[in-house]
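Take a look at this one chain, the form predicted on its own, written out in structure tokens.
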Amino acid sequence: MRSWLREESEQIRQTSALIGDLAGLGFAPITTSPTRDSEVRRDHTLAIIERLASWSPSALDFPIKIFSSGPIFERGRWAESLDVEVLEDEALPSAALIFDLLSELISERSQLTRSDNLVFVVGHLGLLRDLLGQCGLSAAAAAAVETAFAHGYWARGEQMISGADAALLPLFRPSPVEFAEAALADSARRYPQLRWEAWQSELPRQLQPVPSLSWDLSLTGSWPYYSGPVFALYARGQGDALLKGGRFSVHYQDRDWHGVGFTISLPQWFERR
């Protein structure tokens, strides 16, 4: 019990110095419920989203960066975790913004003993939909390939696009960053409709001091408000994410909200090995 209490101690400690971290880097922490309506709270996002908009239109000052902590209900359990947002009010945020907050975060306080075993996953909403609508699936079976993907169904998937133009499939591989970033400037000049240049501002170069960046379209991210790049951390030999994020469009009470963010599962995240 005393080991116990003594990591549980060690995790709290190492959690403030986080929520320390942000609040010298301009984020402020909001208040969720983790209980309303007979349902848990099984994100923070919608959950912030609607704390906001019980406030007058005229007290938000965008952008909010904003953060909110403590459990949430998953896979049959709660699990502590804290959450990051940045919102915009009308322009989509930047992914960069987050992908340097990640950077320094990871930098001073992930606590991993060994930076070589991070591996940062990446995917892109936004251009999954623009290719398989460029694999001339109707959308229907656009939508059934996004969902084979975000069930982990990938041979699923794979398959329902087996007949696409050879030049495209190689974009639906996990691969290094740099592969994807080829196989898209290429795949740009024979559909210049994909629209790489914009594809290409939003995607990590390097993310310190993460050695790892890999590319894989079938990372859709865990819920349906997801609209652009989305990404999750990982360290070998775990088989849970230490943060997943992306950004995302929420339409809630006659308003859209655009926003990026990530939630790291601070067991996850302190782990030492």
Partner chain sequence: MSARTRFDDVRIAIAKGRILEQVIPRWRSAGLGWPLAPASRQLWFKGTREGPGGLIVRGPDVPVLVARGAADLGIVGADLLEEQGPIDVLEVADLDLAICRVVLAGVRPELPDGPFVVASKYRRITEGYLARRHFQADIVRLSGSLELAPLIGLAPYIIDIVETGETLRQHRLNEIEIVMRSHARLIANPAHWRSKPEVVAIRDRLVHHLA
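A quick note: this is a predicted structure, and the numbers were derived from the prediction, not measured. Numbering follows the first chain given and starts at 1. Each form is matched to the other, and the largest set of C-alpha atoms that superpose within 1.5 Å is called the rigid core. What changes on going to the form predicted together with the partner chain:
- A displacement of less than 2 angstroms separates the C-alpha positions of D89 between the two forms, with the rigid core held in common.
- Once you line up the core between the two forms, the Cα of I72 stays within less than 2 Å of where it was.
- Annotation for L171: C-alpha shift of 2 angstroms or more between the two forms, rigid core superposed.
Take the protein just shown as the form predicted on its own and give its structure as the form predicted together with the partner chain.
No partner chains or extra molecules come along with it, only the chain itself.
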């Protein structure tokens, strides 16, 4: 029992340190309830937006840098997590903002090291939709591919685009950033409507100190509110992501809420320390 209590204490200590790091970077805590109206919390983002919406619009001071901690109910079990968000008023927030924050947290704050074999994988819903249009798919067929990827039916999604330009197909599986970037630049030359230059600035080419960065357009995020870049951080050999996130747009109580954020799975995050 003592070792179990020691582990629990260590996790609390580490969570407190992470919260201290976020506070030091200008993020404020917001509490959200893990259960409400017989529903369990499956996601912090919507719970945070519900709370923010309780203020009058004039009281909201953008950009709002905020975090919420506590368990979420995922895949039939509760999992401790910490959710970090930056909300903007009108304009879509820059993805670079969150990538910089991630770099800082990973390299300086959490002491995750290169020896952990970290892999950062990025997808982009805008680029995916653009590319599916170039594959000659109708809007309905493109939406079906996106839904297949979102629900884990990767083979079905791949089959639906199998008639497309073969050079595009590797972009729908994890590819090293150099390879994916070259393939996309080449595609942009052949398909002028592909707004590659617009998307390029939203896809990171490196994330210090993560040694391996891949792009994978089949990564679409697990929530329907994602609207642009989506990402996940993995540690080779660990069967769950250390963190997942992306840029989102949510319509709630007569207004649009735009932001970028990510959820850290605390057990996975601390297992790598």
